[in-house]
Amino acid sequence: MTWWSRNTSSQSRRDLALRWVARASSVLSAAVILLIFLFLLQEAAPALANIGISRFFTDTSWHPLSAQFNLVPMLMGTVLTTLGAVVIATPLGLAAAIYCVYFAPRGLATWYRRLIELMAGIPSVVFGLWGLVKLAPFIGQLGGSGQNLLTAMIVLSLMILPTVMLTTCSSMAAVPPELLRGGAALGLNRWSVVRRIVLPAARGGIGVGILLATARAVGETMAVLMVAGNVVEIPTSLLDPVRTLTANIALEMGYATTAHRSILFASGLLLMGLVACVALVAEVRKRSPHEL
């Protein structure tokens, strides 16, 4: 056997081993997700069978001890907090990514990116403490205690900002350099190249990053619990306190029993469904033919 044959055979064995490891990891990940879903479904089954899904939306209020199980205020709080955070974080993340990739000096861009990566690793409770001690009193000058929907949006937007920025950086870096050179050859300045060529070419990856940030915002608990006010009501303004589904589970699971406990698991199942929908949209967006 020649050296070339031995090297090729060794490489094939390594490729085969890597393929099986990747398959096993994929199966394990899918199995974990399925087991979590089945666990939530099992725990939520009593509520789904005895109370019914319709009462989650038609009961007059959320008072589990009085057999009132309206989840609409928490669902609205979750949706509004998430949408507000995404609306704030998306333009900031796009601007930061554009500056980092195309306008910042190389040395500054490297440290800037590392700072954003460090920001992504900050525990959520730290964001919550900062929002509670510094941001809430400032927002409170506009009215109320400061623990409200607006504060939760701002804190949550800072938490998902790194996801938007880093995925946008990766998407823009993947744009073929031939397109950039073509734009420069046409006489376009740097901003025109970014606006007319880079952003349209990278919009698929940017959209996926925004959806991934949305999924993280939906599931955030601790920081939102600390700054949102945790009042079970549908907000009518940005200064109204809200309670999200995740915060409701964290606050009440410790003492919940029987039907109350099962309802909390049903709300967890609802959260998993929301995240699954966001992930599905992200996957469809990723496979879109508009992306390079």
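Positions refer to the first chain, counted from 1. Definition used throughout: the rigid core is the maximal C-alpha set that superposes within 1.5 Å between two forms. Remember, it's a predicted structure, so these values are computed and weren't measured experimentally. Compared with the form predicted together with its partner chain:
Once both forms are overlaid on the rigid core, the distance between the two CA positions of Ala276 between these two forms is under 2 angstroms.
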Second form
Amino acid sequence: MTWWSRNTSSQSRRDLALRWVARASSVLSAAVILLIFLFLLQEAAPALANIGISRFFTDTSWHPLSAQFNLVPMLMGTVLTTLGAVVIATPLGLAAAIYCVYFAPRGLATWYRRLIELMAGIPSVVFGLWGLVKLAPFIGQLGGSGQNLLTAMIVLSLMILPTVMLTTCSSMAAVPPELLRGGAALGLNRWSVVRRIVLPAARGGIGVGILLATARAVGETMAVLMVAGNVVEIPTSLLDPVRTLTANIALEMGYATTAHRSILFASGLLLMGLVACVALVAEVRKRSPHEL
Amino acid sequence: MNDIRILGPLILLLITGCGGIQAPSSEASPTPQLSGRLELTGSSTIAPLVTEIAKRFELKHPEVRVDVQTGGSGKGIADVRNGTADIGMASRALAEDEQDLTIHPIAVDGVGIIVHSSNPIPELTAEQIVGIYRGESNNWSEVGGPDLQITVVHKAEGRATLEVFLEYFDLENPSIKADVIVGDNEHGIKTVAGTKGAIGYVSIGTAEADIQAGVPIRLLPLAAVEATTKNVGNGSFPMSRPLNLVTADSPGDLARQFITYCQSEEVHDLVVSQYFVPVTP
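Please supply the coordinates for the form predicted together with its partner chain, as a counterpart to the form predicted on its own shown previously.
Every chain and every other molecule in the complex is listed next, the one we just looked at coming first.
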């Protein structure tokens, strides 16, 4: 009896300790994000106060050493490369997930899934190097160097493909089996079951996966820097070079001083805002998967 | 038995290791008890090299701490003037109003024009290069080459090689019409190697190492001088710049020792590994 009560009391003491450890770690992680945000805000403050947000959109060009600070071409670069990558990766990722879950033989599906998981782990600089040395010269046959919007979209899409596919896989696996059986009982073939039952039921999870992939594409730096051409102009065709906000920070932070440096931090703040918006939308979707 | 087996190579290592260190240090022998702290600031081009040299210097003199910080050549010079730093690093010659300081060259960096190795063009004049970079010539046939579109590879603003290039050809950065903007030398070389009609400019040391490794690029001569590290070293190649350490009138003993060490043959391998060309003062 004594043994029992001591044991339970020590259990609860352990629970208490665990609870505090968990609390402390969660406060710490939240604090890190908050501190990064405050740091960005502090570093960006001189630019926001002295130069003003409006000049980021109205200056004639981006020549920081000549005090011209137009961020629009780079904002366009980020938005276009991200959209392009999502447009390419979404159908590929969906098709691969559908094949993997509903059509592939079981043994093959397992290995295929592992292969895609491996792909998710490839460092981005490796994708960039491949894009720079192999893909860009190939696309360069269409003219120019091949370092352009199209190449950046393709490389980015390969990088976010695993995210789209793996989240789609797991949300399709979470569709209640009764629904599938119901479909089969109605005499639907497998494709109809997938199209009319699984996809609508898993829509919320798939959407979240696409949004996560979008956030990753927005933040990607090295691979895009290596294949996008990095000329600060609004592109007029897929074969024009672009510079993204992240590539701009990576290219210029090394030597930037005073106002220029501060503007780079402001563009970092802009990126963080962009990713936060995407994450927020993902969160809303996750909470009400069937309404959107 | 076991002990001997381990000890044997260990002793051998000690002997050979000592032999290697002994030879050069015996020349600069009367400084075994150097101690103190050195502050260096300045050019981000020189900083990686000096950091490597400083590591080796600290190994030789365990009591010495060398602190290397960047911030550009201008900051290096300003910090030496107002005494914040013991030694400044400047990847350019001193301006007229900076003649109160003393320079100590430790290496030279040459910038060469590169094209794809399949491009038969023998040489470009300065006017032709300026025309290409301003977007006035867009096809190699306009400068005596094959009928091939020119892809202009340019560096991101603030890069050291970019400054040397712009200054040598007297160009303003906003006037340049680039097709690709690259970050570092390797990025530039890989871009030119992958594009038959490309032209770019990179550090000659890096380009030479890559050409030896079989990368399909070619260094063009400039003003009839072959672009080789040898010609950069002997000063005949025109598009180059000195990598200098800068001190005020009377540097301390430790600073003098460190500068002498930076200029000695002991660190030439480090200079070469950073793709610069050693100079002997």
